[in-house]
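One chain is shown next in structure tokens, namely the form predicted on its own.
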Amino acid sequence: MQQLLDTAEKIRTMEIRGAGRIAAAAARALRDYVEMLETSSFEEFVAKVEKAKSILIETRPTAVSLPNAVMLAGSYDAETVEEARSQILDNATEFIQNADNALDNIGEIGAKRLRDGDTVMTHCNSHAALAIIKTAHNQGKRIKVYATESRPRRQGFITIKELSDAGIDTTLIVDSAVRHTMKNVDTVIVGADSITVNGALVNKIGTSQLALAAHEARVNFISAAETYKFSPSTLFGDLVEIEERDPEEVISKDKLGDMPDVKISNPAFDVTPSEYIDLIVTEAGAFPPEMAYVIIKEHLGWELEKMG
């Protein structure tokens, strides 16, 4: 349990970030406690198990794939201990693999979209979003990349090491230099935290800024999202809560002290609209945001049928 309790720790404080390492570090996290947990009694095994689920699922509240790593991970129909426990450890190594080979698959397709000579904006750090830029790159193709800074937590630093090792010829920019910049952009590509039934993109706080930008300047606006990414319980009316992370990321309080009258807002994401994403690579194919509905009912029907 204390191993899990780290792991969870470290997806809410952001030490381990971005909705698909925080999907295989849950699906990890739980399958070692499942392996290591020790009890005869059946009951008290289910009685574990869904508190160990709770705690890993609590950690972030709008990152779907957190729950849905987990549910997929730790889902199991039997009657004794081991029966349940060897599903557990399957189910849950299956989606670790399979997290692993989406990233490929997304970048795959998502390279055919990616001309050579096109320049890219990206924002935060996705490894989807990066696995399309690096691919085409390594394709032969001459891809430019302009890098978000994504404050307040600066993941925009993340991005830039990571393509300047690939080799990639990289710029950083600040946030609010998103729509001057543009003008000199092919085509937008950005993670995803969460998409809903309706195609909207719930994603770190300033992809909306992209899109809107990019709408404007008639630039492709793509989002890379594996399809544990997409939010079943949006179909039955649920909202995706909008983190508002701790405002000591964006100011100190010594600095805040002369100040009694200011409030500091900081939500991690931000929603856009589906009207604004011209296309969703996933895994599964690239898909338009309207077909969303089919994403979840044909890869994530587990979850639709446990909550009709």
The other form holds:
6 protein chains.
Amino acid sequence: MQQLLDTAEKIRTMEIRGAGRIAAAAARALRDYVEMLETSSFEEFVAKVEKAKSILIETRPTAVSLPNAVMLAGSYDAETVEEARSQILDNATEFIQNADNALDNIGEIGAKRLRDGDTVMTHCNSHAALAIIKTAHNQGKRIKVYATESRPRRQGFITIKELSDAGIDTTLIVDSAVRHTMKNVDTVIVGADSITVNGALVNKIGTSQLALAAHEARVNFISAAETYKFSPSTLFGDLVEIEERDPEEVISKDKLGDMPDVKISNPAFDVTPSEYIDLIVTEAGAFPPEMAYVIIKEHLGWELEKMG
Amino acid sequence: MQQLLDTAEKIRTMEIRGAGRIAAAAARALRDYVEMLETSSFEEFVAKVEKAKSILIETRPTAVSLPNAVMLAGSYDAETVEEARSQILDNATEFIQNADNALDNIGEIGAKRLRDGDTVMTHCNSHAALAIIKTAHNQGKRIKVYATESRPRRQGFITIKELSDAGIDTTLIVDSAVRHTMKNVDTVIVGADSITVNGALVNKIGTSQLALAAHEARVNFISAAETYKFSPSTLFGDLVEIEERDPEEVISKDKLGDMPDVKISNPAFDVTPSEYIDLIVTEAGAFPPEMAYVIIKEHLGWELEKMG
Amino acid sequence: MQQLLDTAEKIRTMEIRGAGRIAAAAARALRDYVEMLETSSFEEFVAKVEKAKSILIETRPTAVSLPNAVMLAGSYDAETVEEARSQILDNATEFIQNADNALDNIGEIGAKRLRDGDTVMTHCNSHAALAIIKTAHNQGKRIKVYATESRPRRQGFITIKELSDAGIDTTLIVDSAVRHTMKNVDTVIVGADSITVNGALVNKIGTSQLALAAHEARVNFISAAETYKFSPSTLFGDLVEIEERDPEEVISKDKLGDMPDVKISNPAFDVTPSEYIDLIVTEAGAFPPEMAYVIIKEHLGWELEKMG
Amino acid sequence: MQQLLDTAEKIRTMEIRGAGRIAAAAARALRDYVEMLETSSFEEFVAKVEKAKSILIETRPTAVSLPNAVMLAGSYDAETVEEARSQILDNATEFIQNADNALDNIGEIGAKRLRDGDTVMTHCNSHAALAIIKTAHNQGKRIKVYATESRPRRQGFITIKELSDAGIDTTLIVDSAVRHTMKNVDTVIVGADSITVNGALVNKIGTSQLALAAHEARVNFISAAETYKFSPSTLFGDLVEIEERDPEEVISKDKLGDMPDVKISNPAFDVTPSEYIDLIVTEAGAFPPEMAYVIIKEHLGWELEKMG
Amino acid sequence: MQQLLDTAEKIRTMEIRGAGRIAAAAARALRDYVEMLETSSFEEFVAKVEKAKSILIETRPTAVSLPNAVMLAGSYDAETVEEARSQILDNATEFIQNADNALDNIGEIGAKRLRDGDTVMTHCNSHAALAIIKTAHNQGKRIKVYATESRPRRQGFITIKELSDAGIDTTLIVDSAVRHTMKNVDTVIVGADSITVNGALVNKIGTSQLALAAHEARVNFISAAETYKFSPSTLFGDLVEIEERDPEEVISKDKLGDMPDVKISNPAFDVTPSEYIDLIVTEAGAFPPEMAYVIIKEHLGWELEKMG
Amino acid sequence: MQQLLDTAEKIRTMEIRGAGRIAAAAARALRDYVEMLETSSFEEFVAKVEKAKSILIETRPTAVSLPNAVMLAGSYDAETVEEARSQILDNATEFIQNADNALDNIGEIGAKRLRDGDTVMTHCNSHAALAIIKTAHNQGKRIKVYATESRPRRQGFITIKELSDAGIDTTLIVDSAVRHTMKNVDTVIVGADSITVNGALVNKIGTSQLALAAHEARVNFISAAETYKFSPSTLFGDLVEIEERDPEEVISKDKLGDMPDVKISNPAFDVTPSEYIDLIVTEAGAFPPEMAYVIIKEHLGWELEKMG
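Switch from the form predicted on its own to the form predicted in complex with another copy of the chain and print that structure.
What follows is the whole complex; the chain from before opens it.
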């Protein structure tokens, strides 16, 4: 249990962060816990496993990949301890493996949507989005990339470093230059924090601005999203809460000190409606956003019955 | 002449900057030069005045307020030195006075468009836009303002200081949060660098993104622009050139040093099409953008015949 | 059989009306008929049950909830009378129970889409739509409602009475004021008469005007619809017929008597295209309208094979 | 003076109503007053005339045709009593004559936009809109009309009577059926209460809903408006105030008595943005709405200098 | 094998052409080949069948109906030669029968979407689209058709001949007159070359122009498409390649000889995005385009696992 | 008079055609007629000149350039024969000269809107549109052109010959390929047959399809139009009639002989609404389409008073 608590703590303190890493770490923690769990009473086993799941899920209740990982990895339909343990070990291992492979598959599928000579715009720093760009580049296609600075945390600087290291022709722009630059772009590719049942994309603040400008300019807009980014609970009406982050990310306290009437609003995410999204590239295929429910049912279906 | 050359130099080096201040300085320089000009030959007078105008205009050829100021201030229709001198002194004085009054009139007219309780979004740091907001505030209307950071130069910090000093309830956001925040806004008010004959607005990079998001959300979008911001030469087909500024405004050389494949694109302005602009508030009234030609003809008409 | 004929008659004469009540009454009539049916011949049983179904379905052929109820309640896959009877009793009971629970579930799921302080607009008088509003109100959220008069029959007067009785802050407007008022609204919630395979909503005349105005103003538009409101036959091309109702609902014969060139057009319903609908809240979850076929298949699937 | 006060009183109590009739009555009252005015002092003349104008204008400050009529009819540029009197008598007579002719000219110009076999939709009861329809009908074109009921005051009943008397094929619909019916319509023709400098149309509540539905269905939308309906003061930023009318027009106090939480909102007008208006037919020609400023300047220009 | 090679050759040389005929011919060739295949070794059987499939599929790699036909007809899940042979014979026969019936079903389903008196526009020469029109005509509905010339190959001439032979009121227009004529049209019906997973329609050059003009004019746009026109491989990111055809179809070499700077671009197909498509009528029902994945899974599902 | 009748006849038989050539020929014929006219009676002079004007105008009543030319060339404000003659000679000569210079000015102004490397699409064969393209090419800008075939008369073949002779990189496409090709285009440039008071463009059939596709793809759309192409009579409500041309242009009688149910529709022009037009380039400057009335008033103003 201590190991599981440690992992939970690391997720809570954001030592482990990023939807994919959180998901894998939680699945591993659960697997290891179940593997070690010493009991011959099925009731006790069930109780302890459910307790472990709850601990993990509650560390960061707004991250959709976390409950998805825990529920998929921890799923079983058994009547003895050993059957249940064996199923969980299998399911957890499969989940971890799938998560490992997901980026490769997304890169492979998404890269087919890029043609030689295409210019891509990306926002923030998404492993899945970069997997597509790098795969296309590695296939010998000449790809140019515009990367946004992504204020306030400037994850764009990490992105241009990664693209530069991969030898890809990259141009950095400020977030205000998105619409002005869009006329030079063929495809926008971003990641996903979560995707709702009606195909809306929750992602880093500014994403919906890229989507709106792409829609206006008839530029393709693709979100690269592992299936565990889809949110089953939105099927039952849950709204996605937008986290409000520390004002100091935007302006330091020093400067603010002498402006008593000035507040800071620093939302972490925004919501892009499905009508601005052309395609969601998952490891299981490329879908229009309206298909979100079908993806949830096929890939995260266990949850629907329990939640209904 | 030395004074005029000094002023020209200050404009060139951006010691004097901002479309309004440039216009007033050039008109003053021309007035003073003409006042002092010692000659009894009308031909010589004409030649020297035209020379002086050219010097001023050529210091910053892309700033539309400069040729407008010089041509309006330096206009005359005479056949003797004294007649011409007197007309120029009158015209220059009138131009300077009008420019002084323009902000007040814009504030007055624009403030009528704001209702008690309205929330305004503004971008960058525009005297004319702030004049409207402050006038409404001074009339006792409760106005809330969202101000964008306005990367790369962060003129938003100047704006929030001014608004704070005026006691206006202000919230700072990063440029990426414009669309997300727009749902709380009643009216967007920005300034203008120049306005073309077909009603397009050239203004600080990011302006067109506010306009697009406002249009999407059915929020009013107002540009506050003195009449000398309108560009007569666009009537004859001239395109507005977008200045590309120093990359170091976006990212320092240090960071860029180790990324040979990374370039910076740092456009100073973008272009907002007339269909996203509800109203242009000038000191001579509030017009829809399609009226740009009529404004040019009525207020800058001298130029049309000379340019045709 | 007499009871079943009585129910059929009450449906025909609109003594029983409203899509939900019709559905439940028909399911009950069929269950009671099958329960009493005395025969040991399976052939006779089948023939009589099919006859009973036809009688019910044909009483109001345009009401989509009726055939859905009869077919779902009367479904069986058996080879003996008792097996078939038992299945029908189970299915009918389940259908009735689900219909009873549907409003609660819709209220529960839909209420999650409303935030504290939201303003809702509704049209006509829909149990499902009001269930959502009341549930949110009962959860302690401060909800304001605009209710339309809903000419010609003014069902809006029933709606404001219900909302008033529930203690909800309500404002009545005429139907012409919908677009003018929409700027104050966060979410439109209406019911459904039926929903087609391509996600179009057939509902009380005027509904599509709310939807259009909501779309223009970027206001959420939700239809609250039990799954038995979805129309399987539209999958096979059937068009929804719009009932033309009595002119006297619009203007009395007295007034019309002296205007020989004047006709009245009084359509009962209109059609809202899926692009104006953000979400359909059913008792089985909240879906985008494009998912209509999947809902039909999962919840009314029996019919597809028979109709194909 | 008593006559003028009587007229002012009739306008205030709405004994005289309708933008056209108000304008003509005010012009006549001013003309008669000036004709009778006994004084030889120019100063006294000026003071009394300005006083008379103020009285008339202030009777209904929100009706744009009233100040337009008074200012146009009462305009003079003179230095003696007799010169001024003579100019006012001429101007007032000309204004009254023009107002008389305006409906005919609007009918003539607008009728050219209708083709044989066209179907028109109209709202409320506008003399100018009906002038167009009747002129086309009298030219032998077969015109069909859909007239809306126009709740709450049901002016549609007056409209269908007028059209019926003229022998025009007319169909009455409730306001909720506007979008549903629009697919059968070729052109929408409505009147105007006032038109702003940026081409927005202020007219009877519901007008903007016809305009939105016409825009969606690519149906022509025409406003028939005498030039004195254009509002010069909007050039200087004035917003049009929307009058809130008596709740009893919507629902009687009896019914409301037992619903303490229910309010009524009964706005008299709504605002149609210029983008939904194809053409404004005035007595001086047919213009796109963006031309409003030019119409104001050419036909109501006297006012601009005084207001600026 | 020779027969199969002959069929492959006829497909390659376009002696057999049209997506439907190609599909049926390939299924027949495979069935006949498997029927005759003499071997008792299951391994040999498998190898030869796979080889035969590959030969057929590779004859025209861009025609989506060909691999669909081969994979559906040649599908088996067996462990002995005779089991596999029997399954393939069954599957191939079923595929051929379904393809034969598909046009009738499409005609039947699609005809329900046409009302008496409707005017249809069609493009190029599609059996499925004409099946709908003729079925509606045979049901006694008065249907008028506008047929486009469909340059460069003028398949419109074949279409008007077929419609004329069927006694249907037909009007021929040039391709440039599509938008001008659209105002007279109720429904556009075209065929399909292929349909992608996100509901885009690949069809004869010019199709997307009809769709755009129909969308603008709020005219229904229907694609008539057998389920084997849907492209499973697009689920995995494949882009549809647009074939560039012989310049001589557009202008003869004679004329081109003396214009060295002139090139010809002659694309065979264009892509219509799903947002311009109201309905896809297949033999299995009428779906919105967003349902493409569900159709692929239900009707072509065998392929997904193999491709993934 | 015989000369004038000859010219009229040549215009009627289309020996002289093209809006520009017709205008110049009519102005010349009128000038020559007036020059020769022998009479000393002013009444006779007036009567004969008006008669001559009527003859010219009535030869092709739908061509807007013809009455514009005759009225501008034949304008006078005099009281003696010699004064009037002298004014007409001056006005006619000025009109002819302006018409000669118009193409050069349009080329000059329009070429400024093209940047080095731009790709242009044009339709049919317009002198004014080609003047812009050639001027830009002659200025050393690398311009690529897509020219449409322009069925039925294939004026595109003339266009590609002219562009080829000028050494401009040109690609011919069929009219159906316009939308597909638009993604490669920066600016569409077409001519004008006439322009209405609300800024609509009447031009060769197919023009509105280019405009719609350009609008969808956010591509600039420019009409090149001499000021005499603007239609003053549309100010007074006149609708533009669309000429229906000979069916044989579309399909020969031979082919049609055996298709009794087939008709041909062959409209010569279509109408592009102002919202799809970015700029109208005239010899007097570049205007947004909403400015049409101002252009009419400034350049064709003589007519307004006479028509009113």
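Source: prediction; values computed, not measured. Residue numbers count along the first chain shown, from 1.
Checklist entry - Seen as two rigid parts moving between these two forms, does the chain keep H127 and E241 in one part? => result Segmentation between these two forms puts E241 in the same part as H127.
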